[in-house]
Each structure stands twice: as structure tokens, then as C-alpha cells.
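Single chain ahead, by itself, as C-alpha cells, in the form predicted alone.
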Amino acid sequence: MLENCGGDNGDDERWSLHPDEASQTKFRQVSSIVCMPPPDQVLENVLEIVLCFLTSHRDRNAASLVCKSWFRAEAQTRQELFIGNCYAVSPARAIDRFRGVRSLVLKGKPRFADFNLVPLGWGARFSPWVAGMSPAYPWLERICLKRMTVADADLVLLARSFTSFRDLSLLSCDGFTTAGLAAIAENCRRLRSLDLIENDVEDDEDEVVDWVSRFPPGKTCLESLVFDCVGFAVNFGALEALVARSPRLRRLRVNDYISVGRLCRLMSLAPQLTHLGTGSFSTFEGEGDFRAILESAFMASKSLVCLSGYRNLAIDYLPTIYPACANLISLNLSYAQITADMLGPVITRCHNLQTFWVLDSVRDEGLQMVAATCKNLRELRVFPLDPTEDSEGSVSDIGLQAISEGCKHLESILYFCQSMTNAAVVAMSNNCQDLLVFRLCIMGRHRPDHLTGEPMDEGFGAIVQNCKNLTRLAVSGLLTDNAFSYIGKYGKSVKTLSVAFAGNSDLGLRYVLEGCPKLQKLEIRDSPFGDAGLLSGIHHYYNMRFLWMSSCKITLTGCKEVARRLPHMVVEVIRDRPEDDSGSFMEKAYMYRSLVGPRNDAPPFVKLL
């Protein structure tokens, strides 16, 4: 189970080998095996042929555990490697077992790094991985990194080591600059996708490199170019020329230095786009009026199914997207501060929408419009315009209940609000029983049902009881141990649980750890759970990817006891500053299973037990 250290099955269609490549590779493997099978290896060779057609990581993991010969055969045929925690295994051990890897997905920092709860310099460097892979995997084609620290030198080594490299995706990474991007553009001549999503690109303004112009001349293989997180202007002439010579380009997401005038020119060069990130979606000083031209460009984009961007939305330009709305299956307005009145004419044209992200500035009235129109909606995310705890609520139980009544095929929801009722959550559990992901974030601490004053126990209890396939749950608001007893009793499929400002004793944590057999990831912050609750999960921690607890009531003694009783669990006590050692409770603790023991690159503010 090496490639799945710490976690889910890692299945991701975007990072699977293309069907034509997979079939060709299988044919080559089958041919080489059938031509000269060693007499004493017939059964193992037959097994390798069968394993070539196993694509699920979970199935391959299970096959590798049958016996030693299955273990060897699975390793020899593995081409796609998923590692959910970069410290769960060493690069050397992964490379020694899997010799034929062509695609790697590697994850680093805990998810709470997204909320600035993991101090800068914690770790998760990509350097040892790329240094180990460069001589071992010369045929590597794809890398996807999430929450990793990636240096420019890493990108240079990557670009120069893998002659067949095609796809690079960096999500929530840091440490690199436009110089690293220039190395990728210049040296990866077969590059098919470069996706930069929510990264911190760390250039000083006077050191920005013109990375777009480094792509080689002539026709490219580019199918996807995403750089909306890059906070610097790009050479538009070079970008325009790149798009013009990329006939396979299907996905283009530009940053907010691209005006609507420039967007029009890009769209005219690539009418085949299926995914478009619009950049600023406003005019720059001195530009004219492009509304008619932009509307014609959207009208000509017959293949467009996904729209995002709108980072500096000029509302006068919003009607230009009307011609594309009927075909849209995904619309991301999470950077656009729009009202219900602005949203209405757009959303009422989006009858086929399956994914919708939006700010809570649309209020309950906007969500009611979504519910009335988007009957096939599968995923909804409602983000807060003002994420502070004492902000005025813009959406509430009214909007949630409207969505549950109108979008009964919903599978995933993330909903930030300031007030909620049990009745609305119960209604969602009854109306949307296909839910896989339910994340309700009541931003004010310990908020009860705002109509009855009761804890939110019954609402979350109904979710886990009625949504049988629920795999991810985030709870908040005023919750007692009863809510956690419901989760332990009914949440048999829950793999990821996030808890904030909830619970009233260690019994609540014990209910979860003893009752959720599939639990893989548990994140807890600002909750009253202590050592007794922590130690109640000793029997289950080896089956989990990680446990994160911050601002709880666990002590150094409790953390040491976990480390003593579970020698293959790495227990990290994290302080915001090296000198911050005051207080009886540990500020942050991060625990994860590892095949290689504690890491050797921990900074001074991390204490390994």
C-alpha cells in the first residue's frame, strides 16, 4: 500500500493515462511477456497481463496484498503513483519498488495550511523527490503537486531530466518564481498542460521573467494553460502568438492583467476552447467598448462548457456571456462580487449547469434563482465575501433549503453562512440523499439554531443518517456530544471529517474514532477534546492518513503516549515560533503514519516525538 500511504484511492481522471496511451502501453507489455515467457514465470506473467487492465488504485492496492508474487507483479506494472503524504514514504523507497512510473501525484502540507495554520517553512519540499526521480524515471510524463514547496531549481531539473514530459499541475504550492516557469516552457517541448492553481508565485517586481515567450517556436502540443494565480503581467504578444500556434488548446485561464479587449483577441484565435478563465473581465484605461465584439466571441465559442475568472468584473460586460450560458456545465463566479439582480439574467440561462461557485453576495434570493433553474446541479460552493466571524450574514437557512428543494441531484456542497437551522439541514438530508460531500461552515463560534436556540445536533445527525454514501463532512456551530454520537453511529462511509469550534467533551471524539471505520482524515480546530479523546483512537490511527488537532486540550504527555504505543505513527508538535513553549496544552499536533519513520528536515519549531 506504499503508493497510497495516508489516504484515498487517488483516482483522478485528469491525471490518468489517456486511453490510447494506456492501450498502447498494455499492448507493449503484453507483447513482451507473450514473446518470451520464462518457463518458471508463466503464472506471474499472466498476472502482469491482468494487472495492466486494473486502473483503480484501490483495486491495485488490494491485489498487491495477496502474496509476494502479486506484490511484485503489481509493482512492475504500476504506471500511476499516488502519494497522499510526502512524508509517509521516502523517495528512495517509492522508486525502489515502482520502476515504471509515468505519472505522479504528490501531496505535502496539511490542508489547514490553506487557512494559515501551518507556519511558513514547515517542510514538504519537492527537491528530494525530483532529485531521486530524475535518474530513475527518464520516461516520466506527468506530475501533479499539491501544497508542496517547489524551488526554481526543482523546475529546472524537472524540465531537463524528463524528455517525454507532458503535464505539470501545481496546486497551492509555493517557493517558485517566473524563472522556474520559464525553464518549463523552454525545455519541455512536448508540454501538453501547464496548470498553475492557487499558488504563491514569489517574484520581486524587478525580477519577473518573461516566461510565456520561452515556449519554443512552431506548433505546440498545448491543450491546457492555466495561470490565473500568477500576480504579474505577461507578455501579451507572446501569449497571443502561443495561443495562435496551439490548435489543440482546450483549456485557457488567464490572470487579471488580461483585459476584455485582449480576451476578445485570444478567443478569436481559439474558438475551440472548452474551458475559459476570463481574467479581469473589465477594460483597461484607454481601451474602447468591446461589448459587441466580446458577445460575438462568446457566440462563436460553440464548445465552451466551463467559465471562470471575473476577477475585476465590469458589470456592463456580464450580458456578453449570455450566448454561452445554455451550454455551460460549470460556472465559477467566486471572485465576482455580484448581487442577486446581477446573477438572475445569467443563471436563468444556465439550465445545464452541474457545478456552480459563487460569493454569498448573491444572498438567499440568488440561491433561490439557482434552485429554480439548475435542476441538474451536482456541486455548489458558496464562499463568504467577508470571512470574519462577526460579519453580517448574507446567506442563511433560507438559501440552503431552497437549494435542497430545487437541486435534488446535488452531490457536493460547501456553504459558508452566519446562521442556520436544524430544519434546513434536515430538509437537505431528505431531499439530497445522493450527497457525497457536505461542508457547512457556520462562521460565528458556537452558533445554535437561530430560530430555536437548540444545538445543531439533529441537523448533522440527519445528514449522516439519510445520506448513506457521504464520504466527506465538515461540521460547525453549537454541537454537543450527541452530534458526534450520530456521526459515529451512522457515518460508516465518512472518510474525511473536519470539526471547528464544536463538541463538549472527549466522549464526542471517542464516538467518532470508534464508530467510523473508513475514517482517513480527521481535522479538528478550537474544540475541547483532550488526551482521553486522543487516546481513544489508538486502535484506528494506523488506518488513517492523518490526524490534525489545533487549539484543543491535548498535552505533550498525551502526544508522547501515542508515539510510544504506535511506533509507525509520526507525531509532530508544532509551535508557531521556536521559543513558544509556554502553556500546558499543545497548540498544534499533526500525526500521520509513515513507512520510514520521522523526517529529517523538520524546522526548529517542529518537535518530533
Second form
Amino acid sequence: MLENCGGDNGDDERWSLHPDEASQTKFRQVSSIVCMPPPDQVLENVLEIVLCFLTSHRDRNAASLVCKSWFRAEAQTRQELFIGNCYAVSPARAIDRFRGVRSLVLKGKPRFADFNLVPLGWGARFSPWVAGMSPAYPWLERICLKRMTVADADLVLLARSFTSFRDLSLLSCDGFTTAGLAAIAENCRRLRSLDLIENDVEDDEDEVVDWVSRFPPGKTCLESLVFDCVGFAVNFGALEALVARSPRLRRLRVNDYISVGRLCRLMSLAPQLTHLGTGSFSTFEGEGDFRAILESAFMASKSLVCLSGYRNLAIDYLPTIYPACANLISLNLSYAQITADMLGPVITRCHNLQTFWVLDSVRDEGLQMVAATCKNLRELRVFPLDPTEDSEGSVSDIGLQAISEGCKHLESILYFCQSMTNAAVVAMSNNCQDLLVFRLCIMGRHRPDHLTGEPMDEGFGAIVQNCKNLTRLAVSGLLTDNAFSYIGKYGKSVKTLSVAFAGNSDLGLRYVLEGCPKLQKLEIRDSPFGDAGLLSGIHHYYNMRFLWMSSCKITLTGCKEVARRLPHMVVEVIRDRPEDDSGSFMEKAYMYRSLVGPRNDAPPFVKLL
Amino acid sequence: MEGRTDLEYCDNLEATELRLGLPGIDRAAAVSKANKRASGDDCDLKRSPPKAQVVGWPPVRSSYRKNSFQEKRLEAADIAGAGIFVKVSMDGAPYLRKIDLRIYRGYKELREALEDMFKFLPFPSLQCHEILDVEACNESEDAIAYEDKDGDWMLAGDVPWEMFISSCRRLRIMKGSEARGLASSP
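Give me the form predicted in complex with the partner chain now, not the form predicted alone.
Everything in the complex follows now, all chains and molecules, and the chain you saw is the first one.
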């Protein structure tokens, strides 16, 4: 800290020395002066200590803008690096600025990649990042990746480079196999969590590696092991032994190759679990009846607050979880095809439930039961058993209305249905004013209010008007430009907006782009918005993380105009066919701000303007 | 803009198709259900005929789509409801893909998914035939072939869907000329 405090402040009188005396005199001066660094240095020291308490990256970004000194102090002390779009900055640049990073959060592909709208091989590879970080961040402890392509080689490099590595979270990633997992298990001796959530693990069946056996012998530091997305059997003996020697294990989510018999054994070894993913929750061939044992296992697991799994639920086994229900904060039954009758005895015991995910097979009746009991519900997701447009609607406006009346503290909802009414949506906007996330998916495209025949404009309008804290909105059903004018007028906190098969004209897009100052993520598909709408957002695109528009009415000309007027925007046009259709509408356009210009790893079907 | 316009035509073809297999899970059943509902409900009179599937709609992740096929009666040799995963290779493509045959309802959906997966490689426009008609293939046409449990390579589309998914071991998208050779062999 006794280094020169920088060239910005010229008044370094205390340190001015004759050049030829410099080296010797400097040391003498240091020893004779009672360590009094210049005031700016003091300030920077204090600042660094104070900044340690700033954890939010937004706050840190703001602090770094105050002046150069603050910029430096902040850059030195930032421990968690959050990069919302891996192409907004390059590894080299990020590493150059932030030297002391311990934790990385990195997101890649646009969200619509989850629904097969982004072709294979588009990008978001983790390789250049891990290659850059490997020499630069030897103390890296935590990596969280979302929608990135992660190769086995990347995992091997990761495991070898970071000796203090503790937490790995992979969400919706692809590109790796069990061989990569084995490298992590084997080499990360301080591993605390390995959370694999909804990834596409791409092994060949004959090449599956026994990764669970690769954890080193002796007590582990494991607190969280989540592998329900790994679609291959694991070595159960090794898993059992691993759980037995992991006294700190709190979260365990197994895949559907674990039967109830095996689950019982794991639970008996780890009664301290707080989060349990139950695997298949059925018996395998010749296993016998485990209901009594399982029920006592749930009785003994007094710390359980979160249950999930039920990938292939044997309905006779559902009652075994009753003893655990009263303590549950979170319950995920979205893989279990159950009716309201089956749900009843479970949900009526779940008085403390805050998060509930379920299939619409429980129907409106099931949702009424939820509304009657779960007064503290904060998050609800209702998924479709049959995710097609023509399926029989199982939940409807009746269920939504019931939830709104019973669960007044609701903050987040994702609701799939075949049709809806404005009245129910308006009711929700009035009853649940704490809503932060409102995602309604009316699966029938362009479907109006099924009672009045009118567009769903009024319902969504009420949501943005009454739910003042709303940050995320997904709209559906028959919607005119009016819906968007409401969003633009009232949706002042909206950050994320998802639009599909909606709107009449460019006006709709204009309303949103001109009206929503906090908008950061906008994804639109199959809506009649053209170049005029696109260009109406020029003033705002630098404030956004990204804009996605597919199957709309924008043309190459419009996209080129955006690229021309906003030099720091990267505009990608993604083609499904390699033919040249310069006159027609752009199939897919994805644009985002970037500090480093167009990427150099784009595949042939991506054109960068 | 939304999908292929000739799919409406294909829906009609399905009605006349002979099928073996378990009732209640094919598209025909869903269609008739939808029609019954339309006649009962006032407002549903406005509803158009059942629409063709659009890519990525409804926005449900593939792990959830599998749920619609976790019928208990579809017990096969696989364990605990795991899907039927087969490797797919395409001539000229540098990588393999793996897909779960359980999540598709028929050949049309399978072809659409494969087209989606191998999108950026030349792939001809959809031929509107539920049962792939080899005679209609021209030189540039790609065909879907599969290796069955006896190790023989067959053209996909000749047997009923359920029979196909239970005997298919791997898939290969091959060039038209080679495919014709396959079709004409005994």
C-alpha cells in the first residue's frame, strides 16, 4: 500500500526524492515516517474495505463510475463477476479489469433456445472463458453457467486449474458428458456443490462413465449434489457410500434411475437433508413394498423443506410424504400426473408452502385446494400435461381466479392454459398486487376471452396497471396494439417482456419501446412488427441486454439500419436455410450491445451485420 | 411465417391412414376431442380447425414434453420411464445428435425435429407424405433411414409409428441416391 498512489494527483510532496538517492533514501524515509500515506491513498484503502460490503453488481457498476480511483478500487475488490450475455464482453477484457474474481456467473444463449428456436452450434461456448481464467484466477471458487455449451475438456481444465474450487452450477447447458463430471468429482477436492439442472448430458450409452465413484475417499465437503437431469444410471453403491461420508450434505436430487427402495437407503444415511429430489418415486422390478420404511424416513427427516422429483410416480407411494408436508416451503410435483383427489391430502397439509410447481392434471379443482390452504404462496407454476394447442383444457380462468383469491402474497406465476378470461386476470391484478412475475401462456394461439370473445388486452392492461412492482411479463392470447399501449403506459418497472403471436402493427412495438424505461430483455416471436417498430427503439437499445425477434416483419434493411446507427450493437441474423432471401422478412434477429464488437465464432448460418 | 402451409393438407391425410397401435395417444384422437368441444361451447364456434404444431410452441421445455407420453401402459424394456434414445447421424455433418423417440407422435414430427436439429445444412423442403414415398424422391432428396434391432437398415416410414420406435436402434439421414438403393433392395 506504500506504492505510488497514482499519477492523477500530482501533489506527492511527501514522496519527492532526488533521483540518485531514490532507492536508499526511500527506505530510510519509510522507516522514519510513521506510516502516513497521502490522503487519497487512505481514501482508496477505506474505499476498498467499504466496497467489500457492496455485493450487487448493479451497485458496484454505479460505484465504478464515480471516478478513476473508485473504478480501480472497485475493480480490485469485485469478487463476483456477473456477465448476463457472454458476448457483451470478451474474456480478456473482463479478466483484465477484474483481477480478484472468486465467483463467475455467465449466461449464454437466448432463452428461446430452450424451445428449439436457436439452431445447434450457435455459440456460447465456455472454452474461451475457462482458458482465459485458468491462469488469471487461481483462487476461483464458484462458477455458475446458464445456457452455455460446456465441453468435457472445459470441465477437465476447470478441475485442474482451480484448487479452491467449491461450487459448480450448470443450468440448461449442453456439450458435456459423464466424463466431464468424473473430472470434476475426482479433482475438485473442496467441492461443496455440484448442481446440474436441466442440462442436456450427451453421452453415448456405451460410453457412460461411473462419475460418482470418482469422488475421493474420506469425508467430503459436499453440501449439494443435484443430478436429476443426468439420464444414465449411476453406480448406486458408490452413491450410497458418498452420501454416507458427506456429513454436510443438505441438498440431494437424484435422477429417475433411483427407485423408492434406493431412496430409502439414501434418506436413512442423510436425515439432515433440507432439499430432496426423489428420483422416480416408484418401485423397480422385484423390489418389494417400501411404503412403511419410506414414511418413517420422511418422519425422520425433520429438516426437509423442499421436495421434488416424482419422475415416474407410483401413486400408492404419495402418502408417504405426508409427515413432511407441514414443514415444506417448496414442492415440485410437475412431473407427477396426479388428479385433484391425489393432490388433496398432500396440499391440505402444506400450510407453509411458498413455492409450488404442478401439472394441470390436477385441474381447477386442485388449484382451488391450493388456494384454500397455501396462504403464504409466493410462486406458482402450472405446467401442461399435454403441451399442444388442441389439447383439452385442464385448468382455466376458474383456477386462476381461485388462486388470486386465496394466495394474496403471490409474487410469481407461470400458468399454462387453453383459454382464459379478462375477468380472471383482472381479479388477479387486484388481489395479488405484490406480483413481480406474471407469465400467462394461453396455448391456443390468438385465443380471445372465451366468455366475451374480446381480446385479452384488458386483462394484461390491469396487470401492468395494478401490479406496480411487476418486472417480468409474458403475454399470450388474442392481443391488439391496445395491450401494448397499456404496457407502455403503465409498465414502468418491466424489465423482461415475452411476446408471441400478438399485436396488430408497428405501433404495438413502439408503445413498448417508448414507454418502458426499464426494459432490458425483449423477446418477440410471430408478431406483425416491422422495421418502423424496430427503429423506434434506437434510443433505448444500449440500455438493454438483448432484443430477439423471430418470424416478425422486420427486414434486412431495418436490421442494417440498427447496426449502422448503433455501432456498439451486434446484430445477428440467424438463417434456417443458407439460401439468399434478401427481399423477405428476417427469420430470426438477435441483437445485443457489446464492448468488443461482433464475435469471431459465429457459425455459417449466423450473419453479423 | 408460422410454419409450413402444406401441413393442413397433411392433417387430412392422417385421417385415412391405417394404423396399428394403442388407441388414445395419436393425433387423430386429439383432433376428434377438440371437435367435440367446439360444438358444445358457444365461443368455440369461432375456433379454427386444429392447428398444426408450430416449432417451440407452446413454450415448454423438452423435459416437460416427455410427460405426455409417460403413459403407464407404454411399459417397454426401458427402465423407470426413460425414453428411447437413438443416435442420429447425417451424411456430411461433423457431429451426432441424440434424440428421444418417445417425445414425437409420428414421422412428420420426427422429420420436423430432425430438420430443426440439422437446420443449417442443406435439407430439402418437407415432403407432404406421412408415409415417406420413396418413388417421389429425386436425386437431391434426403431420406431418413434407421437400423432396426436385427441390424438391418430400413427406410423410416414403412411401418406404423409404434412399431418403428420399438425397433429403431439408430437413425441416419442419407442422400437421396443412396436411399433409393435402400428402397429397391429386397
